[in-house]
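Quick heads-up: it's one chain on its own, the form predicted alone, in structure tokens.
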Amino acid sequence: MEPWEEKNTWLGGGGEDSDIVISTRVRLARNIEGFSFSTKLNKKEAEGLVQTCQTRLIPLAKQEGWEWVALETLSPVSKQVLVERRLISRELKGKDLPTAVLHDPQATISLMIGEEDHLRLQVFRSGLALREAFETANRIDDQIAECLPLSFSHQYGFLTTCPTNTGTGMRVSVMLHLPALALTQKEIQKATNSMQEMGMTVRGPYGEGSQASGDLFQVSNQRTLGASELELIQSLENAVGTMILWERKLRKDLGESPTFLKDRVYRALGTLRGAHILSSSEALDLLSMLRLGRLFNLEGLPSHETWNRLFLLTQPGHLMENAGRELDPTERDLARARLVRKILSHPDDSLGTRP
């Protein structure tokens, strides 16, 4: 098996500004002409959709390198997984039409087939690396047009199934890990609020309808129509500046309290070696606190590879796919606090190195 982090590196915790910034994420959102919108497929049309991206896209996958997945094929479980590494949508996990996935071995690019609209080309990157993100985004665009006949107005755009989309159809986003923010519930919402008055929607870590947890947020454009995908990611990196420059800040004041940071990160890392049940809000939580304190150099801590592997093998999906059967929420808070406490008594075990 390759080691961990040659499969997830978005989140290799690498890139610029890596100290806030997970992650950054290009979504375009694009639809084949001659085929309902998905919202208005049934079956028989759905089977068509994702008959047709297979014949005409698999050329292009075996030039890649990509994986098809056809995602009926797949147990709850290897579904779950796919969302956890954001290969996909929660939407599409739970779609009960045919769809697929196109994805390359490191989860740096999808491709989801029949999520809210036809096509959704997702490309990740470790840090804040939007233009870098986009122009991947934009080559592998140009080749699924050549493959497929999209949908586009010279008029609007590219046509989409929800009208905010049509445009560019381009969604930038960052994942930022804001704990100093955090901490302080008023500063936090303050944060929250500035980034809406610069046009932007602040989510949980895997975007619309999650939760904040784990001190992260992700920060995406609302709008796409009338801009052009330059003036979209300025927008947000200008967003993002503010929010980074906010949090240093706050981090430089928790810094001139190191009595209080001591406290907070070894309880937690405390909790984490002797917990014997973690619901996965807890496990963020508490993991969020070890981040920041390994950011001040406290001793102790594990590094932001063992953190990183934490992060993504202590979801449900992740928990199950180690146990090899689904777990009910009761063996899943004893499985996660027991590969907790494994993975930080020997960070370098072959157990944290699972995909």
The other form holds:
Protein chains: 2
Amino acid sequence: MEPWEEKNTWLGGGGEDSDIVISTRVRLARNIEGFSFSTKLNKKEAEGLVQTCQTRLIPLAKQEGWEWVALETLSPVSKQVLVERRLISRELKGKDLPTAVLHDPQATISLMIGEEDHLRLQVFRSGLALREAFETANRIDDQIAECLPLSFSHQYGFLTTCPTNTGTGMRVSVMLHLPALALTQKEIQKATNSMQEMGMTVRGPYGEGSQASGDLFQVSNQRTLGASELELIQSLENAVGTMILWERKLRKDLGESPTFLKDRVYRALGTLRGAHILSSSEALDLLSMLRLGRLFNLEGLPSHETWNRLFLLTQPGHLMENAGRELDPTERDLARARLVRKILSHPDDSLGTRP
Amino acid sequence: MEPWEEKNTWLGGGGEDSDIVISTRVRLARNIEGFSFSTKLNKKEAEGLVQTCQTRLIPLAKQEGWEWVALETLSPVSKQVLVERRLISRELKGKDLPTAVLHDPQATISLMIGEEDHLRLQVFRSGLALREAFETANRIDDQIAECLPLSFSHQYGFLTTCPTNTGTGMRVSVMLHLPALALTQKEIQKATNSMQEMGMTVRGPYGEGSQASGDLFQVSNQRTLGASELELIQSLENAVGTMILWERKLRKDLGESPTFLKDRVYRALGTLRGAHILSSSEALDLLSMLRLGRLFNLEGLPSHETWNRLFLLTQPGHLMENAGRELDPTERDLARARLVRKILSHPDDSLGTRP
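Form predicted alone done, so how does the form predicted in complex with another copy of the chain look?
Below, the chain from earlier opens the complete complex, with every other chain and molecule after it.
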């Protein structure tokens, strides 16, 4: 089953407030006693770390149905695909040392080994589901702690490579789709500022260092120390709640200017159907308008399932996986345009008009 | 018969070098003995002028099948339609005094009465046909001279209100479609400069004061004095010939980048099909790409006939005529988008796929 067909993946399109919240992520940073922090590991020690994790975690992985992937066995394209499915971070992909990832088939759980911290557990949900994702993360964290000795200080909490993660080692984040706010450049700036004032970090869809595009914003808690997990979740929920109200208000206004809305949406559809050269960032921006239009029940727009396919398959790694070889950026822009035209040119198959 | 269906109109799409030269115009400025120049006329004198012309020219008009239109009987919308069909100038439309125009049903000949000069004769042809248009203008000029006493000095030639027109009183111009040059902003600047160096004036599609849009450029001779009509025609032919070679060279290059070409053309088609708000200048720019694509035999593009319909019917006056009332600019942008979507959404009817 492809990831966009699976309702339980982060990209499933369901869940609470899914008109605005694409997905929820809870990430826990953990380290293992007896090993230096990742930044200090040499190749041999890194091998030892991966080896130890593999041996100790195999029973848990089996029980949970997780797959073990040693990253050095993968091609750069396959690694990029994992980044785009959010199973590994760009940092893990870039590592020269032995690393690995354990993940479930639905891409809702991933445990990276050898990232900035020895272990980085990620739990994803579609829509807004911070508490549910946290409970799952918590449960898995307990299971991991039974397999491996985790570095923990009674004074500071979980010890991490970077002090900003020390304490809970937790970062909670949500990916928000804010097209109405983004249509007014000033409003999105105000929104970003206001989230920062509430102690949140705002990033692009692929985390640290990624540009905001497609009107997608990843919002996460800045601090991890000095607050309980539930307090962190509560503060993110508050910030996200504010954004949701703001975006919905502006969408309501948009709904009262249906011509303006249709103009933006159908220009985007027309451009996607016509383009023969299409950059990743332009594709995301245009897809954003289609998602917005679909939420307003405008006709002839791709279903959420098709939208999810377009979203994932137009990413560089997925394009290259589809082509069966590496593509330079120019080739990708051609392949992306071709793929988009193909998917959008079969309204009966792909535009969600099937029952 | 609508103007875009008539092969003999300036917008017919035929004629020599019609891949680049949309149309040719020869204009003669003439004044009538016994009347002050137009700028000095009061209402009564202007009435007298129009009256005299009507009386004296009726036999000729009858013989040639021309229609007499007194402009004060027309609504502002109808006047604007005449401007867009190029039968009257924007200056004539703006006059407060009595004015008139005589024109043939195909809109290839128009004789304005009461413009900057008493008489302004225009002859239009589609494609490049300066000599043919000149011969027609010359023949009509002789016929007019038999009906009315024209102001002529053996020293200076035909006398005109503005000294820049004195002499031949002739301005020859062609409307060029230069999309390949315009796709490279630098090249179009070079081309414009080089035409000016050859003594040509470069304007937008609706003459003096109009912005270049749709990659359409009206090129005309700057001087009228001290050269014969045939010398003026020759110098414009030379300048236009240079432009034609230049544009064709760049189109050949474009043809070697078919993906780039298709990207521009089908994005334009997609945008025209999707837009719900469409300004006149954006419409012209997008239509320019469709015309270019059609010349490269790309599929699914409007025929020249449909293109001509789109070109004329999206002009403000034609939109208002179609709506049966005046429209403000915002209403026109909606009406224009609606009309374009309608015409482009019936490929069987309108896209020239009929035999």
